[in-house]
Amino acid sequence: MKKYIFTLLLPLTLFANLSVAVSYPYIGALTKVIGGDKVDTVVLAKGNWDPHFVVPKPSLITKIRDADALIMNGGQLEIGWLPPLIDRGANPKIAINAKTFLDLSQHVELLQKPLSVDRSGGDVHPDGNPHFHLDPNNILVLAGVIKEFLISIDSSNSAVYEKNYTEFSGMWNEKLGLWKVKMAQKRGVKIVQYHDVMAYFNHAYGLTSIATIEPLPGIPPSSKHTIELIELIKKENPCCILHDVYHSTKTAEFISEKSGIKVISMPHDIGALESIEDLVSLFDYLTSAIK
């Protein structure tokens, strides 16, 4: 009887999918497309949440407790919420130094790395701006990194991961060409942001961010700063305010009313708006937002 039960369970053990927990939806999308039917992807945060401030709820601990691997954005974007989850999950497979742990920020060049960090500069990320996935060119880099990661921990399915990456990269390169053409006329356009979420998108397409509604990262705008910003807008004539979906638009709407420039919602991840269902629709939206 014991031998019979073992025989029944053996195929499940041999052919069980790899369970990979990821911090954000965009990582989940890449992991799913590269992993295909060999990987079960568990996404911890939702796309319409502020990625800096995710509440480490017990339900998230349950999600990572049985994961075979963990992929995070890094750049200290998850610093306030993922380390507590890792500690409470007590799963050695997702420990920071484990072979089955991947920090994507270690594989791209980060912009805006500060020369020094102290509280007078606001909530500054010491490693640089962590929103690197919003350069669509980096998406292809990250897809390759995830492919190599999956192969390193599941070599038996390397052919599947290679095939899926090749198909994705072919499609993505076509999209990059289309988005480049679409954004060519926008190079040099001035914009204002609430928080500098779009730094990598701006860098990719030559948009010039002249100011943020936040006087410093993570610091709410004061009346004085808001008035100064309105005067700057009247002087510099930016096209619009590119606003993330998770901060209040109250100040932006006031600035819009006083200066005449429009406010445009800019989703930062899949699910940030209802219409953003995948990575292609995310960048289709972003590259169409500035008229």
The other form holds:
Amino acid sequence: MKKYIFTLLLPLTLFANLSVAVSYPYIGALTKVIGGDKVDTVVLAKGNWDPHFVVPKPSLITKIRDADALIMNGGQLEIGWLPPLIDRGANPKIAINAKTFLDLSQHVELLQKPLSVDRSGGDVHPDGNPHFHLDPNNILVLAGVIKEFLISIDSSNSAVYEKNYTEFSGMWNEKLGLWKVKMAQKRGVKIVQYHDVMAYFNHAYGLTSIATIEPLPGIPPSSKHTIELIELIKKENPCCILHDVYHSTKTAEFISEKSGIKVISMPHDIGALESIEDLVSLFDYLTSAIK
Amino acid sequence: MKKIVLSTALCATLALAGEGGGSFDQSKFIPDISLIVDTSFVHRNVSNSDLDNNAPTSNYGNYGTFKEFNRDNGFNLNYGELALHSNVDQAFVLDAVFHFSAGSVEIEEAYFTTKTLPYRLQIKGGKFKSDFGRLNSHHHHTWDFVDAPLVYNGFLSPEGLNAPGVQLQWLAPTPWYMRVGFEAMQKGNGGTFANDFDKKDGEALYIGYLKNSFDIKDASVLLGVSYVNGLSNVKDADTSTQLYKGSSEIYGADLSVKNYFDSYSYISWQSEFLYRNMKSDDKLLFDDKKQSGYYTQLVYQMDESWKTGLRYEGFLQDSNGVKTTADASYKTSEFAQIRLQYSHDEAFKLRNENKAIDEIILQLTFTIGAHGAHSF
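Since the structure above is the form predicted alone, I would like to see how the form predicted together with its partner chain looks, so please show that one next.
Next comes the full complex, and the chain you just saw is listed first.
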């Protein structure tokens, strides 16, 4: 009898997909590309809200409760919301240091790592700027990391993951070439941001971020800082304010009114704007944003 | 004495953290340490002695009340709370909260939680805040108002259900969020289930609850029911006079709806109802009591900095009236909050006469160090 049950159950386990929970939509997209039809992905955060301030709703616990693996951005981007979910998820597979847990920030070089941290300097990330996925060159690195990760937990499908990765990297390399050409004449252009979300994009294409609308990381705009910023814009003449989609553009519009600077909405992830449906459209948009 | 040992231990750890390198350097293993300081200025129309000299059974009809925070008219240093958190190893997490207040140190919480149990089970043990109700497990610095609802103060004591014990929780494999929990706790935490100074002789509290949550678009709905039973052996702290002897049970029901507009602003409506049934051991000495109380509150978080709230609460039996509270708070960052609260409390009785309390509290709360994110 037992044998029968075993043979009945066997095909089920063989064809059961790996269920991978990921923190942000871009990680979900990469996991889907590499995992293909062998992996089901569950994305926790919404692409059009602030990645620092995801709400740790109980419904998200339900999403990670039965996951076989968890992939997160890291670099303390999830510090305000993922730990209480992991604590309450009662799922040993998503525990930090489990071999089914992946912190992507451990595999890329982080920019802007502060030499010393103090909260009088705002809500700084001690490990460096965590928005590394906005350098399209890093996307390729992350795809490789996710491929290795999936193979390490599901070696039986390694051929599928290798094939998907090869296809993706071929396509992506082509795109990288196109975006490079498009952005070549933007090198050296000065920009202003709300929060330094675009640091890696700027790094990749040689844009210079001269200031942020928030006076310190994570601290809402103040009138004193805004007035200083208007003076700086008049002096330095940056091309535009690259604004994230989730903060109010009220202050940016005020600055624009006083200095004539353009405000450009910059999606940071898939779903940030309705037209951003995948990784290619994200970078197509970003590389066309500065006219 | 406790204080000295603790602060010496803390200094030693901090000194260790400062040392770099060395063959036996362990500074990387330092736990998350944070300090929360809560201070306030209080102005109310009732003197401190009027509040203190009321027998606990007379203040709110048959409900006891003791002020834990904001006790004095004028300036108050409510507490300094030292919280530590770290993985013990691959199997356990350890959390501890040391509550320093004027003249005393208390281990508010010190508990382990398991990490690797199968079947979505988790066990917690040590001294911890019970998950009874919606509010009981939340720390003071995360509350939406300066003070706890009257029914919490009266039924569960200002510290809430917080005692040595053990907890088993199970996350059900349902399409929505459902958590079932059972707890057994040493009694003696004030409120319904006797005072701290009582001798404990294995008379446990038994607690059970069921919590559910689901989303409707950007709104999260939380629905919970809770139950606790145990012996009530209540004595007056100063005179040791027996105030009540019997067995009691409390039923709780809570409903919260929190709707997010964007990453920074939300409106939330939260209500709880508690029903207490006390059965006297000796009807000649003490009456059976059936009592219930409620609160309902609306909180609006406008943006990253501003938040405001309105609370309405009272009791259904032996009630003198209701209490209304309004507050507004401003955060300079996630780590500092200034709050102004006004309340008008008609549920209070002074020497058996109804006496409305009007109270204004200006509260400042600070957090430094590595403090973990709060759950929903």
